[in-house]
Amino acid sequence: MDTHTSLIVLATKNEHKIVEIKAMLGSIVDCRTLGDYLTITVKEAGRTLLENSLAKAAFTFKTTGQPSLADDSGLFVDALDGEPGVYSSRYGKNDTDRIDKLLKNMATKKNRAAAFRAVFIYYFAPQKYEVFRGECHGEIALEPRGTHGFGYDPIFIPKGYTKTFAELGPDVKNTISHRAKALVKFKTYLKRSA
């Protein structure tokens, strides 16, 4: 392989993307994080998922010396016109408070169409990167439901399942969900650069 993917910083230090990630890419490269160089956060600021993930990801670079790779995903409601997006995260102050004011805002609504969105950025060499996108549609169950994962993944129903991210555990959502599908595009990536 190639020596500039043998080592990649994951440009993030949410501990829940960190498993979830390691899992999906398996041996293919030797990941380190963020908290393993520094211990300050990259702020979201951007308006799209595209500009929070090259944003990460290029600091993730520059700080470190090492590829990095970074990522920014929201869950896009239909009803809501989008919401909450990529302000997914930042739509209350935890998990069960996002959960909750997405389904009072949802209350009233017929259509629970919903897709979640990861935008991947591979940025290996200065101004130079790669852009992997993932998408994984579903429906909003009604409560939440399930032990497994994180975020929205109680209220989320991907298309074909009948149950939520959270009930089917890590196994099935790392080879369907959003994250996955782009990871998939970047591991074929990593094996056509070597």
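Could you switch over to the form predicted together with a further copy of the same chain, since the one displayed so far is the form predicted on its own?
A lone chain is what you will see next.
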């Protein structure tokens, strides 16, 4: 039958069930999840924060029929010609690897300037969306510090501070970060169009 395939999407978000079912079926079919589909959508998308954010927002709007908000963000390091940038989340297999790689690449660099950039897309009707951008300048620390946040937070020191995002914690980060700045614009937009 041509209706059958070697790829199956598991209709669950229960991680335990995913592990169990993959253990039993994984040898004969490629088991994906709904969450994988968001990732696949984005991997097939563009090479800019805008294109990735738009792909995620459009997919989510199409799937749910509800206004959707997507963010794509990255850390752009001056001495690395803007790397990891749009590839920030694919720079290594986990946060620790990504931070290690970035610090190694920065080992001989004197210019440690960098910026976090975020591009939010608010997709609210078919083919209709608005873009909100935010940027946070700072520099790359010499070693990871702090336990809050995620991603590159332990090695990013925002301008005007001596501590990393991971040391400063959510109250500060959610006020001055790239995402915070973009979301302030989004909130203003929502109030105006309410």
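Values in this document were obtained by computation on a predicted structure and should not be read as measured data. Residue numbers count along the first chain shown, from 1. For clarity, a rigid core is taken as the largest C-alpha set superposing within 1.5 Å between two forms.
- Once both forms are fitted on their rigid core, the CA atom of residue 11 lies 2 Å or more apart between the two forms.
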